[in-house]
Each structure stands twice: as C-alpha cells, then as structure tokens.
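Next up is one chain by itself, shown in structure tokens, the form predicted alone.
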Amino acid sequence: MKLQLATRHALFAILELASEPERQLSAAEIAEKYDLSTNHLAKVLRTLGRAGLVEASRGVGGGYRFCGNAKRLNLLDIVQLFEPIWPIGQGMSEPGDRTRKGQALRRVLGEIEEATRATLSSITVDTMLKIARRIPDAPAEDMIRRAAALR
C-alpha cells in the first residue's frame, strides 16, 4: 500500500514518540532519524497535535511528546488524519462506474478498501512497537551504536 508522504511522516513520528512517551523529541531529531524534511514533519506534528496525539513544548529543551494511548490508537486513526479511506459506496462516481464492468470493478475495489480499513484498524501503535522491537537493527544503526560504545 502506498501512503502519502505526510501519512508516512505521521506514522514515523507517532511510533518514535510512543516508543518513549515520557521523552520529548524535536522535529529535527525525528526528521534526522528517518531522513525526513524537518519543515514537512513540523506541519505533520501540528496536525497530530490538533488531533490530541502529541503535545508540543516551546523553548529551549522543547519538543514533542506522545500523549495518546498506544494500546487503543490504531493505524487507521492516524492514516485518516492525512488521507481519505472512505467507507464503501462513498466517494465520487467515476466515468464507467455505471457499466457492468465498472460496477464489478467498483465492487472489487470496495472489498479491497474494506480489507484495508479492517487491517489498519486492527493494528495498534503498541502492536507496531512490539513488531519493531523484533526486527534486527539495520547495519548502519548497528555500526553507529558500536562506534558510540567505543568512545
């Protein structure tokens, strides 16, 4: 599934902040870790703040902190802030929809949409963090950790 850039930024930010909810991180720190545009990420973080998922602190030592519930917040909740995933039958009619083949296509796409919604709503932030912990570090991250340990 291809997600819009803002949606991916939001997912990275939420996962990073939720992994240590007591810790504040700046947009620049998150952006650097995931190779994102700091300006674009800052806009995404404002949207997440308006949704009540992160809170911002200004000034020296300021940053963002996760304030949602990782066990209840699911991926669909986050994705829907940035892109529409409409329930079946909603959305605009498109050319060809009134033909039999168009109706068949719309039905199949509706089933795909339904499966996507069900999957995204069944995976919580907490589940994503557990999955991430089981994935071995990328070689570059591992090398950085080893170099830091030598200092």
The other form holds:
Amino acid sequence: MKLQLATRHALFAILELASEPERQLSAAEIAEKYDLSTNHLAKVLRTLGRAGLVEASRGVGGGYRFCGNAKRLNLLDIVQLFEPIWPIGQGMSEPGDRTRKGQALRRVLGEIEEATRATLSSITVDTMLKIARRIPDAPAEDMIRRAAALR
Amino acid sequence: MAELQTLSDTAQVVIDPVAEADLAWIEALDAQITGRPKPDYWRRLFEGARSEPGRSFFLVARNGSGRVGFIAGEIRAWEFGSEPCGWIFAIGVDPDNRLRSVGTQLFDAVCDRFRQAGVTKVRTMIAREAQLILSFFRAHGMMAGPFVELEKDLDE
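Switch from the form predicted alone to the form predicted in complex with the partner chain and print that structure.
Everything in the complex follows now, all chains and molecules, and the chain you saw is the first one.
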C-alpha cells in the first residue's frame, strides 16, 4: 500500500509531535527530520489544526503542538483526512464492475481494503510510538543525535 | 501460584487459575459483553485447563471485592506447520473495571505461562470490526502474523 504524500506528511507530523506532547516544533523542524517539503507540510499542518489534532502558537518559540488523545486517535482517523479508505463495496464504481468478473475482482480487492481498514483503525498513535521505540536507531535519528551533541 | 500486582496506577489484582466457582461469573460477564450465553463452552475450557495445566490456561483476575476479568489460552502446535506457540482465544474484563490495566495484567500473566511452557510466540484471532479488542492487542505489541485466516460458507 502506498500512501499519498500529504498523508505521510500528516502521519510523521502527528507522530513527531505526539512523541513529546509538551514540546512545540515548527513545520521546518519536522520537515528537516523527515526530509519533507516545509511548504507542503505547513499546508498539511493547517488541515490537522482544523481537525483539532494540532494547535499552533505564533511568535518566538512558537510552533505546533499535538493536542489529540494519543490513546484514542488511530491511524485511520489521520489517513482519512487526506485520502479515502473505503469500507467494502462502497468505493467509486469503475468500468466492468457490473459484470460477474468485475464483481469477483471487487470482492477480492475488498478483502485487501477491509484488512487495510482493520489494520489502520486498530493502531493508535500511542501504539505506533511504541512500535517505533522498539525499532533500533535509524540513520536519521542517529544523525540528529550527533548534530545535537555538537551544538 | 497467585500473582499480586501492585502498580499504583493499576487495579490491584490477584491472578489465579479459574475455579469451578468462577464459571458462573465468567459465563455471565461473557453473556453481558457478547449477548450470547455459552455455558458449555466455558465449562469445556475449564475442564481442558484442569486436565492439561501445562498446555491450557484459563485464568481469572480478582480484587478485594470480587472477580474483575478472565483470559483463556493454550499452546498449539503444528497446525499447517506452525511451530508451538501460545494462543489467546478469550479475554473479558468487567466493564466497571476497564481502563485499570486488568486486561494488561491478564495478558502478561498468560504470556508468562506460555514462556514457562517454553514457547516464544503468542497469537490470537480477532474479528476485524472488533476495534476495541484489536487495539488492545496491538497496544501490547501484537502485529499481523504469517498466517491468513480463510473461511467459506458450506452451502455455497
């Protein structure tokens, strides 16, 4: 499964901010860590702000802060702000769908969509952060840690 | 041996093997949660755990005022080549005692028994729409495994 770019931006932003909910980060700081476009991320953060998941403060030391409930907010909640993950049989109708083979194809693809929905809806932000903590240091984190030590 | 949990932010519970006197409470809690009483099923689990205590586990959590939850699991082996592993197939927590880590303590207790029995993997199977319980197991580190569940209507 490949997520749209905006969805990936949103997931990284939420996970980064939720990992330290008291901390405020600018769009540029998050973008640098995850190698994202700052402009694109800023638009995504506005969408997340309208959804009540992050809040922004202006001025020196300002930035974005996570204001959702990490134990309740799941990945599907975030993904669906940016792209549709349809329940089985509810996606857009496509050519061939009214044939037997088209219906068979819809049924098989529906299995995949159902599994996708179940996976995304069962993993909360808090669980995702636990999964991330179990993964050994990745090169980007290592680089950030070394850069911070030099400051 | 009973295990006393004393973490300050969790319900203090003692986790024991289910006794015959616990069965009526478990049946009632399950019926309350699922809307479908199944006394024969719970009795079979109880008899199984009693006859094979090193392979089949049926545990109840008690606090000062009574019972607050249960969990059932067993060690299965060689189903379509699957190495021996622990299976959890039932868990229930009294609705008045949820969000107090009762489920977590039951999960940890049955996993300890699986470890003591020498297995290194735990599995379960949950309905896709059962988001609450799916999220519970996900929060305890469970991920999709290498097996796929398939089914068929027999009158097709």
